[in-house]
Amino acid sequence: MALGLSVDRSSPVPLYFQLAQQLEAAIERGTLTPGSLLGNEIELAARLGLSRPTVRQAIQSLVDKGLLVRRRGVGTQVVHSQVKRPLELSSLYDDLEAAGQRPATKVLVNTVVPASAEVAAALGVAEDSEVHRIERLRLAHGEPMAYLINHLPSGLLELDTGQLEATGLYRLMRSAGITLHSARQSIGARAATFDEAERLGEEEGAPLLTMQRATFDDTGRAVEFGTHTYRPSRYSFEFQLLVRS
């Protein structure tokens, strides 16, 4: 495929990084689509006049980012572009669809539990009162992306496992007549526990992005409290900052 790759030997930017940036841009704009093969390292090196170690380093940097994967007997293959999620009141399911990904969901837990002190405070209910708890694994292109734990006030809406696997939680809430108005959210990072690593296909202790969000309807009532973990190789948060005069 014609990617128009080139390197500038007079630039202070390392050659491997120049190549990696161009390949990443081709993945982001869809010129290199998920599943397509990158080609032979030897041919790519010869075409660009680069050494094989330089090409290998560029490819490995994208493998480390989760954009490429080396498959025995197949070659180097494009996996997907990273999902860049805007910081606005939207669901991961909707954001994946908007990014051209193929979202899928596995519901691991769908039950009623006593509210912990943290959940009770977030939802504005009494501690140990009944709340609905759902745990889901969100996938894109068949690969784990996020582990989602959500608590909702008991009786807010019916939470059918089949529906939760077919669409996003916010869509179900809107369909039930709930108007989502605002949210309070915090973002962080920490090392993956053994269970989280196993679910997300990472190594134990690998860095994970975290998010906690309490969502409110148009009457100011808390309708959902989420605690989510994400694979940073597949996912990032995107900010827009405005200068205050």
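Let's see the other form, the form predicted in complex with the DNA, since the form predicted on its own is already up.
Left out here are the partners and the other molecules; the chain alone remains.
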């Protein structure tokens, strides 16, 4: 097959990664059609001038992403389903932007407060110690969409209101050198209180979608604790899961 696979040994990009990218691109592009066999690893390695472990590493990374399926004695084939991207730690801002909605943010509160018991527990800091508190209203097409309350440990990040209105919190954290690693989420629903309804332009008692999330960086340190409410008519959580085998 003319997949045009090739690797550049002078590049600093790892060989297995180059191969994985090319395979993923071929799947995305439709050159590798769902259900089609990938050709055996030995032969593929020989064709590319790579060793089998390297080829396997590339393939494995795509299997982990859910793009390929390996079956012993059969071969490796492209998953034939509409499942494309697995779950990511999503950012509302990025989600909206990807959907072409041009999100806007209004920062309502950006201050330092003593940590409540709940916040302290979530962030793993002492109660009443100083934490940043920001409250933001997220809009799409001029309509309120979500009300976001976040707490961050102090000293982690400069929280500039202007920047917060121009981009998302996660992006700010990443550009400050923080590598996000994992998060604990809880998604529920409840009736809007009067204040909540007011802020989001809903009626009191209207259903709201709620999300609480504690985010951790790669050292396991809590870097953010958020309590968000969404207008369910404007937003729902969409994601793909992979089963752990």
